[in-house]
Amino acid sequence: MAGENLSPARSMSRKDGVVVEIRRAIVTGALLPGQKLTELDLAKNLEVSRQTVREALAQLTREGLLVQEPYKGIHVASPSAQDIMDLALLRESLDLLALDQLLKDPTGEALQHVAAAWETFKHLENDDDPLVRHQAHIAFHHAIWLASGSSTLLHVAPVVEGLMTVALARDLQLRQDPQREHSIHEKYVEAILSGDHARATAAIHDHTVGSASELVHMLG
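Let's have the structure for this sequence by itself, in the form predicted together with the DNA.
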């Protein structure tokens, strides 16, 4: 069969277009935490029907980027310091789970995927567009979970990545320390690829809890 290693050529549905547009607005700071959104305004501005907006908002709500109160309205999530630390602990747990699966693979193929994702990330981490940088970051971690071969990790990924997006949205605005970002991720990848479980565990802790507490400290 020809064309067996091509990516599926899917175009986005309109709902997904709305989703990425709102996500972009949150990441870039065009929509600030706590800001209220109304379906009618969004439908008008994005030039889609109210129905389509509703479906997009429902999705973003389930991903944790928006908060919805029935009959009252929807607003951009504004995570507390505690929420950010909680998220870090959750990510630490899940990354450790992924690590166990990765190191269990006898072929080493899984680790090769991690190395490939790291190369892709390095090309994008200094992009001019902050949205591109953010997406590259998310995609990098997603690739690790994907390489772990755990189907359930991929199920919870949208939620965790959504929470990461809101938590980091402020970070994107106020922090500019790309070198530190790079170095943390480099240690992270090298520790995983080394196969040294203890070293990887420490790197994961640094990368999740360490970064989060620094972020919280910076905000407080």
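What's the form predicted on its own like, now that we've got the form predicted together with the DNA?
Chain alone follows, minus partners and molecules.
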């Protein structure tokens, strides 16, 4: 039954608590791609009203974690191999836009923000809570876009980050390799901080398109 592995939502606002619990379930694999969700089951298991669940589901649908189809209800997003590669190519383009802006900053402050974001991520990437690790990962990339100063990136971030959550959840469940995760991010950051555009471009490609290609291969 959808929602039976979730914890009652008692913290924050009730709607935000439901959002967190569903997001956690997607990240950990308690809710699988394609799994159908119903307001009644979620309301019962999370001990909230159906209206609260409805609001939470609407938010997660806008973010791309859930998909609503006419006559079929709501289910966890189940990206195809093409969807995963499309997202990777989009992320690569957006990261390259951020890179251009970061390297144009004559003060060097933008790159200092990138370095600070990396230090924050390193403190959280091995947290016992998988949702904390996931959110630290998303926040790290968001911080890089923020440091670039591009308002365009910040406008598209919520949707892209929602789509990333589903893909990253599948990656996490299949790889279970924190050392690889650390190494690829370290290479990514060092390349950006080097100020070498060609090196950073290659690292961004490896981190986005390269990682997505590996995930698609693992998914078969």
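Being a predicted model, the structure only gives us computed values, none of them experimental. Positions refer to the first chain, counted from 1. Whichever C-alpha set is largest while still superposing within 1.5 Å between the two forms counts as the rigid core.
Once both forms are fitted on their rigid core, the CA atom of V18 lies 2 Å or more apart between the two forms. In the core-superposed comparison between the two forms, the C-alpha atom of H123 has shifted by less than 2 angstroms.
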